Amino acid sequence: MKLSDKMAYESYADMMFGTAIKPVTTKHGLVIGGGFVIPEIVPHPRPGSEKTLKTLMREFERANFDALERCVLVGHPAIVIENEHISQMTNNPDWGMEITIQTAKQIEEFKIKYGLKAAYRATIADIRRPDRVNLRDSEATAKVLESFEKCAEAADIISIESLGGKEIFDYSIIRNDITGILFSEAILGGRDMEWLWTRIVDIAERKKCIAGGDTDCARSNTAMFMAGGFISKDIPHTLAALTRAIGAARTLVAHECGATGPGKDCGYENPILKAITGMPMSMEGKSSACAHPDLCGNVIAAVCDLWSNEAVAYHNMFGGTTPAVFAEILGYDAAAMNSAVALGFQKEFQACLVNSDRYRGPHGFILSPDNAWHIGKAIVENSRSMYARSKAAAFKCAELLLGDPNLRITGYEKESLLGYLKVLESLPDEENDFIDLCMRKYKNVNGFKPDSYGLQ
């Protein structure tokens, strides 16, 4: 695997929603990143529906049909349906396969009957618990790879939210330990992703399916949600922002292994990845309030190609079922962005999205297109190792946070950030020396298995 050493976009000013330098086309002819923003709906089954394959298939049949039907009803021309596997669908690979085949047939029927352009993303559950199994050699690993093999037959896009390094990350984040966070992301997460995504890309190529991308959900999103809103105190927002910048270098590995995008929605680091790769990216923001709150609900749409709701459980609302309602909401969001492009107002529309959130908090600030681009540039300019580029991303993130007087952060947040910087500055320059340090420091963390990452 060759680490990225140049930017796809020469300037952040060239980045725009709906357009990617390297668009992708699905099996059904849907172009992603080709000039239009497309909604991506993610329905989730209700608890209890997973008891049998029959009941689970019926749940997804209804949920996915409702989303497709609502698009036709209100005139939205295209949609991507993502089904994130619950554990039963990956533990029983035939379950995920059957639901994929079922949905592919539904999409084909709507295409023939109504002309609706749609695609299906199957996101395999990472049932490899790094604190319990060997990530490279376990029954869970075999089932994950088998699920990819079987779902890739009928899916347009395959993705995963991989968990490598999660055991060290969880230990470190509650201790405000930036060293452990860096180790979990750059070394453990990066190595696991290279091992896993080499295999995923091979499957996608053989099955003529799109290898979409990964996310840093298990780490960066955990930090972001722990930082929370304006009255939360679990961890500093500045630590969550540093984690996001570091995590971007890790998520990038999927694309360096051959994934072509669209990157997966809950990767809030995706603006950084788009700047580096030029590939289309899915994003989630204000329309994912059904799943979680965040402080960057508008700015994250500034360079999106797919616009997602993250996840919504299948239930009834006054306006219809949740997949139908959120498919409509997402479609109208996409229509507004696409109309801005058609009218030539995309720069003005993007400026509104960015400036409504830019100074709401550290996360929205660093994910604004200009700052995301600068963090990406720091990553590619330090491509001698995963460690070097991850640390460079953290330094650039901190520089940006401290360099704009319009970003108002509390004394506690600033003091915390300066403390993390001191720790980062004290770390070794070379990756092998850093690994040696961390192997000594974290060797007794419960569940840590160095051989899961090819370490001794």
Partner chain sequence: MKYSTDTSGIFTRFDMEIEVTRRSIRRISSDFALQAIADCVADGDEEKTEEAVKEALEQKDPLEIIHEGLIPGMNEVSRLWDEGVYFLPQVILSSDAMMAGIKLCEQKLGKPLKKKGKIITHTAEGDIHDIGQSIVNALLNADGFEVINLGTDVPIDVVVEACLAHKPIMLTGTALMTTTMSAFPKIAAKLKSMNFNIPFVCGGGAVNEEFVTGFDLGIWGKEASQAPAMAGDILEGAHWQELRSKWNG
Contents of the next structure:
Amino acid sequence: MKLSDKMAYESYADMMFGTAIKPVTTKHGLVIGGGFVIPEIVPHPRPGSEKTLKTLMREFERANFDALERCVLVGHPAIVIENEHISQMTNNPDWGMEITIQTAKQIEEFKIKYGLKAAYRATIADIRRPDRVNLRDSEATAKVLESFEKCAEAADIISIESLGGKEIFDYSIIRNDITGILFSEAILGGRDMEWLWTRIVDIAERKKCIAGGDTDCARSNTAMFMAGGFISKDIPHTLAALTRAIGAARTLVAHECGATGPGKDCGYENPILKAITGMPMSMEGKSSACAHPDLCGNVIAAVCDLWSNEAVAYHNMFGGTTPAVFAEILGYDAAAMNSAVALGFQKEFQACLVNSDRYRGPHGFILSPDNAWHIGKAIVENSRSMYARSKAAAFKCAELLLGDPNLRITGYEKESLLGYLKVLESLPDEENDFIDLCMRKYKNVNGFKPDSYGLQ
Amino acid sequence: MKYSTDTSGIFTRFDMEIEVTRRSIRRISSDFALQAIADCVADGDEEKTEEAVKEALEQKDPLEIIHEGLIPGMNEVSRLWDEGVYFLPQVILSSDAMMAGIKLCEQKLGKPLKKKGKIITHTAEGDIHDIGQSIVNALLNADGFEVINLGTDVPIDVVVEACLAHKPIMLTGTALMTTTMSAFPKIAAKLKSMNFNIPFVCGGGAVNEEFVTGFDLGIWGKEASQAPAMAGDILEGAHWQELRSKWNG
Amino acid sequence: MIQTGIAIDLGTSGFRVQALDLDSGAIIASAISTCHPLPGSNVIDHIHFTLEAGLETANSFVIQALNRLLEGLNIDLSRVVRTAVCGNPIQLSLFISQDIEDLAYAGSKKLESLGKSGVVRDACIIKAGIIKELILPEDSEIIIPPCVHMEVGADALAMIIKTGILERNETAIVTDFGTNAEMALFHNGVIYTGSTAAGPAIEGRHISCGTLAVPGAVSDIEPEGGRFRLTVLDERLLPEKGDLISLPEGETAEKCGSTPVTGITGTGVIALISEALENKLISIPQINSTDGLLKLTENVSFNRNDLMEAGKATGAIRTGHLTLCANAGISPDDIQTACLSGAAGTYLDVRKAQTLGLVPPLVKTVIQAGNTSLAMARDLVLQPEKTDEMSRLAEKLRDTYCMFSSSKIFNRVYLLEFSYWTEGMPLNLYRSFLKKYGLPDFNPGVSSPEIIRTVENQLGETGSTPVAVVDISCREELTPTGCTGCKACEIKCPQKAIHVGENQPPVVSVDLSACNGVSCKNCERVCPEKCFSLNGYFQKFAGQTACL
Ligand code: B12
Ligand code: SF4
Ligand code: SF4
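Starting from the form predicted alone shown above, please give the structure in the form predicted in complex with its partner chain.
Below, the chain from earlier opens the complete complex, with every other chain and molecule after it.
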């Protein structure tokens, strides 16, 4: 695998919502990143519905139908439906397949009946728990790959939120240990993704389906949620921001293995990925408040191609069921952005989105297009190794955070950030030395299996 | 792209505000001398507080010094303690400093300052564990109550007589030994028989909620910091039963 | 004919008895109990019981238990000519039926009003016949050693003498790691003593999953790679290698050992806190895990409240040390030798104790001395003249005894500890307060002292004979008049000491040694018929056997 050494975007000024340098077209002709922002709705089944295949299919049938119908009802021209597998759907690959086939049929019907342009993204559940199973060789691994095979048959896009490195990450984050975070992302996460994504891309190519992308959800989002809002302090926001930058270098691996985008919605690192790859990305911000709060509700939309809601449990609201309601909201958000493009006001509109959150907190700041691009640049300029580029991303992130006086950081956040920098500076230059150090330090962490990652 | 430097209309950085107000005491006065007094109280420096108060007394009214210097300084300390910036030993030092300052002002006034209300505190007969009680005393003082401290190992009759003599709004007892806590129901019964139904807040490691709410007048105090708040409720007219239903159960 | 001597240690959590051959000095037999016969877990509970049930009843409980232990020795008791008893003032008083009301209260006013101030407990030798029910030969003699003060008894003297600190010409401190935490500092020929009443957390009580040393109790935790190895007490109370677990989740990585984990002892708690602090799993008073728990197993976990309780106890010990040092005009850093006695003191891991401030920071030598009380009793049996040595020492100590209760230093420092453990006050703020108060500062480091363990197990020496573990628990049955068999008492008993029978009228039995004592009385409070009387059980137990 060759590590990226060039930026697709020569300047961050060129990055815009709705347009990607390398748009992708689905089996059914929907173009993503081709000039318009498209909503991506993610319904989630209610607890209990997973008891049998029949009840689960019924649940998804309703949820997906409601979203499609609402688009027609209010006139949204296009939509992507994502179903994130619950574990049962991946554990029984046939379940995932049946639901994919059912949804493809629904989409087809809406196309025939109303001309609605829609696509289906199947996101396989990563049931390989790193502390329990060998990531490369276990029943769970086989199930995951089988699910990809079966879903790729009818889905437009396939994706996964892979879990490699999660065991070391969880251990490190509660101990405020940046070394462990770097190890879990750059070395473990990176290696696992390379192994996994080579296989996913191969399947996608064979099945003529789009290999979308991955996300650093299991790690960076955990950190982001632990940092929380303005009144929680489980971990500093600056640590969450560093984790995000490091995580970007990891999620990038999917595209280096051949994934073409659209990247997964909950990858808040996607602006960085878009800057490097030029591929379309799905994003979520204020629209995903149904799933979790964040401090970058608008800014994250600045360069999005799909606009998503992360996941909303299926139930009734006054205005209809949640998939219908959220499809409507997402579609109107997209319509506003598309209007800006139509009027030639897209730069101005983007500036509004960015200014809303650029200085709200570290995350919003580093994900503003300019800063995201700079972090991307640090990544491609250090393509010597996964380790080198991840560490460079962290340093660049810290440099940016400390460099703009308009971004105010609390004393506690700043002190912690300087502490992480000290630790990062003390780390070895070479990847092999770093691996040696970490193998000694973490070899006994509960459930850590070096051979999951091809380490001895 | 344009970046707006004035974000006040866009979002509020509550985290910064919390931290800034957390770090140190807020300005409480534009008057230099009063601010200096408040700062000394916040530092918990008794001697410096006394010096500052003495100096200020040459020009200022003692009541002004108390109400616009000493007490606001102490209020800042209490706030910082609530927010986890200050710790108990600091609060106690500050409370002592404030009390020393008030004493000087009272001398100048020629009469004692009118306090929020009288409270009698004691540690049970046969018990010498008074650390909890001294925390309670300091916090009540800090909140402007007049504390009549009967000390440790106080015989039941002495407690009852003191209540009759001083007519406090509240009585507190602390017991850390299971052999000594039995004095509390006896005190409560005597007060009750004399129709002197004041709230009797009992705390200390030996007693628990069940024990204290097992006799009339008894209210269980879990933490010393509850004492001023309970006394505040009494000033608002709360009866012992109301206090119990609010703080216990 | 061989003459036999008996050495007895009356401890707050159990009794230990040994028979010696008076000619050779050899140990012939040993017997121990795993609990104290009186309801309750600390001396105050024992006193409280005595005040309510009467001295005679309490004495009878103690003597009956002792008799069972003596029988457990399985020797010819008629050959006993001399016995020596060591223990704290309360236990010794209960043994000889001396009034203990003066020990029940701490304040001098209360004591004066009772006419009980200034009670002195000097050494004495009595005839066994004086003690009712005791199964030793009537005219054999019993040596009762002296006390220094109401809180510092013969057991503390034993600790000072038997650890040998007086012979070491250096600044040394001895501490009994028990509920009362008696301590003595030896500096420049002067001995400063005090007692800090650290509380039961040191022995694993008042901790949600805490327990005394019983089979299945975790007694130590050691890091092993990224995980933690438990040490678990086995059926014979010997430490055995336990599971390898992860913290804070408590997932088992490797099964080991045969005894299922049931709780954690005082030393286990110290080890857990110290390891968790080093691994940043605790930021006092918070536990850094998502559920706020440090789990050792699915069911055994440690919470924030436990941390604060343990902190209050360990804090009392550091406060005591600092106060004695301030009195002697030195800093804890000047202490060269530390002796640890008591069960916890013998088993605890010195490095871990040091991280919590239980052992002075810069000591060069640590002596783990075990149960010095029994060793002292053995000495007294073999050399009765040693009683005089103890009396002389007691006299000397009365002058330099530090009443922590009236010590301003103790109060101030304990408040710092309280704030450190329950509010998370940083240690540097703590130390700056010491400076502000003009008290000795200390270095919060950990030294690597030489460790001398003078005993192998709790008893010290056991000779070549095995140790009999004697059950001294006492059950008593009654049928309370009016009892409906509703089982409210059984359900509400925190110690699960009550059993209500199924028949009508129901027989309600109480395990008196498991009972928490008169400070609890949940059973009486919850009985809807108000027919349950704890005292009734006590009286019945004492009375019945008195007739035997
Ligand atoms: C410090 C201490 C001492 C110090 C006391 C110093 C002093 N001046 O107070 C010293 C070392 C002198 C001492 C002595 C004794 N102690 Co002591 N001591 C303790 C210890 C370690 C901590 C108690 C403490 O101060 N806690 C901190 C304070 C702040 O807590 P607190 O008073 O409970 O107050 C909190 C709340 O309860 C509440 N509160 C309290 N009062 C009030 C009132 C109101 C109105 C409100 C709202 C709230 C409130 O607010 C506080 C927190 O915010 C405990 C054990 C433990 N781990 O808890 C034993 C303990 C209390 N002691 C005990 C004993 C037995 C004794 C002795 C009698 C020992 C003996 N064997 O002789 C001697 C007394 C002899 C004598 N003549 O002096 C026992 C009591 C056992 C029992 N079942 O009753 C304990 C529990 C230890 C044990 N052995 O189990 N002790
Ligand atoms: S409920 Fe009764 S029997 Fe049970 S521990 Fe309490 S006092 Fe003892
Ligand atoms: S609570 Fe009272 S009535 Fe009920 S079983 Fe117990 S003794 Fe009997």
